[in-house]
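In the block that follows, a single chain appears as structure tokens, in the form predicted alone.
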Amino acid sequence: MLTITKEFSFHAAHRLHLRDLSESDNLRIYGNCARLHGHTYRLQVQLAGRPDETGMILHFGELKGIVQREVLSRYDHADLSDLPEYHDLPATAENMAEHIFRTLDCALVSDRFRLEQVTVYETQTAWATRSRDGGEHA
């Protein structure tokens, strides 16, 4: 299998919390992450497929435009906790990877390639990955 990967970055704030819990319960569960704070996120998007006559699976510029339109235009310099997709779920790296994967999977439709993996880096040492074959826990 041949894959391509493109990396993006964006700046966003969030606070990890469950709306049905008190502030003290959220602080107990999430610690300081229950308070509003920000990250410079890195996002990696990986496609698997076969190159066309140009020798490319998908032009990196085209992939960039799709990710910009579907994800970055909404996430960059936003409070992720205010986005509809995180109204009932905390904006954890895990939930972000899942939502971004589903969003891009609908936008990247082709008979030559498919979205294979999305990785969201919250920090240099902490990230979550959603792979095509790993959507549900065992």
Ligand SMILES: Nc1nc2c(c(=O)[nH]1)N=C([C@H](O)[C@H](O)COP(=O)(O)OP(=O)(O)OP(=O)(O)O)CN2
Second form
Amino acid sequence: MLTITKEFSFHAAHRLHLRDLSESDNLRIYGNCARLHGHTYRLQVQLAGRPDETGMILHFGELKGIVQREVLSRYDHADLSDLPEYHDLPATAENMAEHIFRTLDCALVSDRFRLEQVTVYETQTAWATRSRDGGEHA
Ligand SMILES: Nc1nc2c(c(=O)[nH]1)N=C([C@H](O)[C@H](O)COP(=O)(O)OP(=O)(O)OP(=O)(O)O)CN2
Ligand SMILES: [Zn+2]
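Please supply the coordinates for the form predicted together with the named molecule, as a counterpart to the form predicted alone shown previously.
Now the complete complex, all chains and molecules, led by this one.
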């Protein structure tokens, strides 16, 4: 398998909470992360496919434009908890990787390549990965 990967970063705030729970239950489950705080997220997007006659699976610049349009334009400098996709789901790294994978999968349609994996780094030591063949528990 031949893959390309491009990395992006964005700044965003979030607080982990379940809407139906009390403040104290959310604090018990999520600890300090139930309070509003921010991260410099890193996002890695991987495509698998075959290069065209130019030698590229997809120009990194084109991939950047798609990720910018579909994800970063909404996520950068945002409070993620305000976005509709995280209204009923907490903006955990897991839920973000899942949602971003589904969003980009719809935007990256080609008979030569496909989206293979999305990784969201919340911190340098904590991240979630959604792989194409890893969605069966979603
Ligand atoms: N499975 C998950 N666990 C946690 C998530 C998550 O998205 N998925 N998120 C958080 C918080 O948002 C928090 O900001 C990050 O947590 P944590 O790694 O515990 O942060 P620290 O900086 O305290 O990590 P250390 O490396 O231990 O200093 C919590 N859990
Ligand atoms: Zn956090």
